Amino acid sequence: MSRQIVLVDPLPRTLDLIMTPAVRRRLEALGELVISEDRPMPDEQIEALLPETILIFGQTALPRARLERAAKLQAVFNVETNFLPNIDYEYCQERGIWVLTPGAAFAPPVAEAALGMAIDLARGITAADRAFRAGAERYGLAGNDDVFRLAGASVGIIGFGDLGRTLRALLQPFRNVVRVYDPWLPEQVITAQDCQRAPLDELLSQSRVIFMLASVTSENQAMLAAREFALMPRGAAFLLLSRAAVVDFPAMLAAVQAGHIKAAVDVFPEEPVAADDPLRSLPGLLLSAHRTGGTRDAFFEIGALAVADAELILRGLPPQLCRRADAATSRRLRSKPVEIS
């Protein structure tokens, strides 16, 4: 009897991670299953299970010669979230094998996040509880020298995603004029979200708080550097949540340290970021663990697009929630892959 068999090789997430148990019955309802979690699932597993593999759950290698064998295969979920080189997605793309990422469940935490932390720049909150704490407190007036309202202030969004679009959407009581630098996207894309299509140094000369949430690809790593931060208004609050290779990072930390931005900064080099790292003592800089997506209902959230998705797709319709990997975009990222959940 011919099997239905439902890859899942989810690390660096787990299955308790990523599904509640409603939703798991539902993943278990689509397939026979067959689990690694404790360790990637080994390549001669994979091999022998292709053939009658119907989805996959994970970050599997698919070259070419191991899809020429998935004869059954539908989709491709990569719940990391990442899409990664290690797979051949033009051949996906002939063979009409859905690759996609439910990583829009991480847009409303990280969008909800970068809303805080500009707030937080802006009117210098932890900067004075830390100077309350050092019996270093200045009242009223004197308190709000170096502070600014985000109200009715200029912001510039580098990166015009589901994440850039999802904050947009929470700036609106702010009253902003908001420019966009984003040459993915066409100018009609931006203007309905009442934006401004900018070029990249009129956006960062221009902008009193500027949110870096692009992606890394082939041709933006360390598009930010010396010469970019010099452009930004002394002042200027710049918020770094994508990933720390689109900035060259100690060019921003050096901005920082001469007090020409302040910066919050939640995505880092090497991490865990090591524990005499000089930048954990640098004035102006607010700092964040890479937390700002790791809600538990966002994990949750991610389990529950594939899911849905997976459902569409095999009953013949086109997936809803999750994104595709587009094939021309898709060989131009480069984010490195996840190691801390």
Given for the second form:
4 protein chains.
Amino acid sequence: MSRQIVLVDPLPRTLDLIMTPAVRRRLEALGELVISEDRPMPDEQIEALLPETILIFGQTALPRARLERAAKLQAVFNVETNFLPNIDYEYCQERGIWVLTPGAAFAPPVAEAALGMAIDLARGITAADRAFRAGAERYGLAGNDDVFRLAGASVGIIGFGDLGRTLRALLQPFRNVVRVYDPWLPEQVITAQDCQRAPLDELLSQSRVIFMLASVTSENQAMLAAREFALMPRGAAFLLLSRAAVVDFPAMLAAVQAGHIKAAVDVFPEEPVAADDPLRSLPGLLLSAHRTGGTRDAFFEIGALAVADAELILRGLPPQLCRRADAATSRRLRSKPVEIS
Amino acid sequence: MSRQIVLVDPLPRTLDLIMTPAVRRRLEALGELVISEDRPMPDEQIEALLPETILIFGQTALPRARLERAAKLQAVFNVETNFLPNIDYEYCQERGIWVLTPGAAFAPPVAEAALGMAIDLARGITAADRAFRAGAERYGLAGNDDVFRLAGASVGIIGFGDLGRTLRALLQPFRNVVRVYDPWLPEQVITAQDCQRAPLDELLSQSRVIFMLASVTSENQAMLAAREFALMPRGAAFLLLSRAAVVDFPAMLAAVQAGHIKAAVDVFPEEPVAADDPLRSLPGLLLSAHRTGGTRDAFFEIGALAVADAELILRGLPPQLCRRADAATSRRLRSKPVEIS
Amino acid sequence: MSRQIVLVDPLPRTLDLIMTPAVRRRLEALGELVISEDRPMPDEQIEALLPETILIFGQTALPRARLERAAKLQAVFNVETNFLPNIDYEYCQERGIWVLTPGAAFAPPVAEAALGMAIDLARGITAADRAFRAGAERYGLAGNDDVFRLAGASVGIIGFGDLGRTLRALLQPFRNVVRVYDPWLPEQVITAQDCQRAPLDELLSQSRVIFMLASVTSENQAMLAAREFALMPRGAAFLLLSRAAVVDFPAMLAAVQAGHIKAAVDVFPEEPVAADDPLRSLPGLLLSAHRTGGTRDAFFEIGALAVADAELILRGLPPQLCRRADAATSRRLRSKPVEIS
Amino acid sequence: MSRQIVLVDPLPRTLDLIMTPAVRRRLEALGELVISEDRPMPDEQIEALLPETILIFGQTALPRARLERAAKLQAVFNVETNFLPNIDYEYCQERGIWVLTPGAAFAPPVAEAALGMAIDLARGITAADRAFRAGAERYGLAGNDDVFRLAGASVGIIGFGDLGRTLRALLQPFRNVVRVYDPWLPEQVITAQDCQRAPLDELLSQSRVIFMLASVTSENQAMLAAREFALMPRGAAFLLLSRAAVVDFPAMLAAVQAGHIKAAVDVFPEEPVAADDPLRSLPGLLLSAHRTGGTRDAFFEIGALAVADAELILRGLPPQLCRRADAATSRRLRSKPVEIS
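Starting from the form predicted alone, produce the coordinates for the form predicted in complex with another copy of the chain.
Below, the chain from earlier opens the complete complex, with every other chain and molecule after it.
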């Protein structure tokens, strides 16, 4: 008899991490679950299941040979939210197999933290708490010597995907002029969110608050280096929230050390950061241990988005919530994976 | 010849603090400025000027005897933003002399900081920076053990004047259910801002984030004491931003110490806080030295609001921006000044 | 024994018109109601009640002699929403008697209709329906020859009280540049609503949609005449929603007749309009019989606003919802009543 | 030498209709334009050009045989905004050829007109103008006998694509409860726009204003018939703005004729409507000759969206603005074209 297998191979995630009980029940209604959570699913098991598999949740390697045997496969959900080069994307496209990732799950918590950190840098909240604990607090206007108001400040956003757009919505009541640099987008997407498209140098030199939200690609590593940090206005607030590799990290630290900018940093070249790394004592930094996105609700959202799209796909409808690994992107992925936090 | 004197007696403020050069020029166009900024204006000078005075900017004492001599006086602007009991408010009302204060000047910076601090407590931003500096940071989900999302959290606002309404607008993108307790307001003012009127106990027990924004009156001192802090849900974020006297301060600290709530505190029973006050090392506190309101732009806004209203009044029009010391309020002021930050 | 009389003399309104049963019950809780609804309350009855009257709901004449006998009177609510010159406003001010009117009750329905009518003029909705009924409809692009999009069109608002601000909020999603002319207001009130203050001529010449919302005063009658209509861009949409007297009505009709502008008109010099008035057949007009404000819910809102403020006043608190007849305005009222729809 | 042909075969559109000069210049920069606007491009010309064609703007038939010869083809833009069954969609997908349509171009003008018409039906604007012209107007409250306020009314939206979401944004200031029925969408898309997902019957019976925005598919023809119109509350406003075929048109007219509902209708089973069609004199109808979408700016938007996406595609990036004819949809298209206005 024909089976309808849902292959679940989610490591480093687990189903309990990414699905509430209610969402898991909806997953179970889609087919016969076969789950490997304590270790990656063994090759022989995968091979045995593929001919009856309709959906895959996980990062299972899917070269063409495997896909050719998976005649009933309709969709693959990457639940690490990171398209990997272990899938033959073009063959999936030919076959009409959806390759999807619910990467938008992390946008809301990161955006919320980004706003909090931007207010923090602008108004000196964490620094003032530190001074208070050290007995060096200053009251009233004296304590506001080098602060500025986020309201009305010029803002720059580098990278305007789910995260950038979610953040922009949170900024709406602050009435900022918001410049956006994102070379992958047409102007309409930017102006539709009440932002202005700007060249990178203009954004850097004209913005008092700069959010770095770009994913790493083969083309944008260390796109902000010493020259770019020097372009920022003195006293600017810089927030690094996507991946460390998009900046020249030592150049960023030097700009902070010199007092040219303040920075909030959630991602680092190596994690964990070395115990004796001098950045731990840099006054102009707001330090965050890669924790702006990974809230419990965000992990549950991974499952909620993926299962909702799986339900649509099994009804013959296009997915609505996950990002698609489409032809253009997949071609770039051959050379270098896009990492998306 | 008839003079039109604008009496400026602004201490503890100075004109340079509260007016940009452009606003000062508009003030100078209203009449003949007589200014005392290095000391309170001497009584004999006041007495001499009053018969020709049309406007007063400052906290000059104005008992009935003085007001009777000020036949041309049209308005008094308190630029400390604090109605004092040194004016005969009822006689001003009889005479149609406006007594005004541009207290709304501080609402935007306090609201902005309040939002930043609420995100900070919810997401553990300052605490995580402190842990990172101590070499004790935790990455990813492990670092988010006891955080919650501001988005969607239930919010309570105690005191819904300019500050509360400004804050509410900043919260709009976070889609919270917002309960408001303010016994001076009719329900319409609250529902017009997408909030629900709630009894105090319901607000305290149902809100995960509680903003204390009420001014001190004779009736509300220590309105939140041990019983009220116990009503708050475990892990709630409490923000004290108006005056320390509205809470039982030791009871609040005890609730933080016990780990029942986290708190952001901008106002203290005595300022400066004693060097050896143990609150300086309390982990669950976010400490701020009465600095959320006093930004440079807020002080300039005092002048901008006052001068704009003075211009209207001299044209025979009602003021639009400053708060009025009206009959009802002034009667309460007899016994006890309302303090407004 | 001491009585607490609430004197209700509401003609041309009646209590059933302006209060839901729930609001009426709240009114009854405030004191002992004495009501005259079938005729204006007779003088002798008024005189007899005044010494024990605490609140008046109605348009009762209150010269100084009467007010002096009303020792317990705290507030007068004009429920026609039209301050009349039959009250000694200055004596009320001296005594601290609130004179109030819930004029804001009509702002929401008028604003909603104003938006609908603006879209109607811009997009030709009523005109197209008329053409369709006449068998002269044109399909698709051909039917859109002389229409324009409200979205993005330049907008001008003349008079920026409750109505103008309510309308502005409804326009927010249309992303218009909105110019405001209101000489009674400081710039801050206008910019706080994302509008620009503009001189009248600039507003007229630069706006494709012009809302006339100004109340009549002694100074602004026929403020828009032939010269002003000529300033408007050809094809502009003009909406007259406050009082007919603020425009030179024949000049407005001439501008419509000439095809220079289109207009929506809710108020007329004489109402009802004469049966044979040629305006009834003018194609460029959208005709409305003084009905944008008077919806059932708006009348009920009169009572809701007035009773809520009365409750506050009896608790010794200032009113929050009704407009105050303050010193400056009342002085103007001596010469000429302000009419507010 | 290698040519890069942009094949333009846009009938029934023309380039001047869908592109401003600025957008056309951007199109010309993409390759060598070959245009057929006075007649559909002849087969032999198409065949000759295909091997060097990189982009197609138009509704050219593209069976597999043709596509196989178009080795350099990267994208096809349907500028009628209507996917037709004359393309081998699955082969395009296999090859990674984008098939796109800028259907979102019409959403803003239709949404704007929809809001205007909803206010019109709720407040009786066109009907009151008609009565005024007939000398039968009623003033004030009497003229508002059977109107209701759009603000706060319950709203139902059937079909929640670009148009539904654009409309929903315009409704935001009216604070309606908005129910959405769209079986192609997961709940998250609906709740993200502050709406509630509802079964069709609940939507119909609980909404005072109902917008019918669903495209026609093989499954939803006449989805609203006599039973469904009877479910609507008496006095409801029904707006038919997508395609006539989604309702049982005579049943809709009967519900209007009976006075059970009012309706605004922009689309008809046959267009033009017969000169003697009795619907032309039905009082409860607001008639619009398929003109809510086809404004000049909307046609220009077709070109702006298509050219912007073409620019991205030629840079190797995915399109961002046009709708994709994806695998799932194209499979449905085999049997029956989806029509999208």
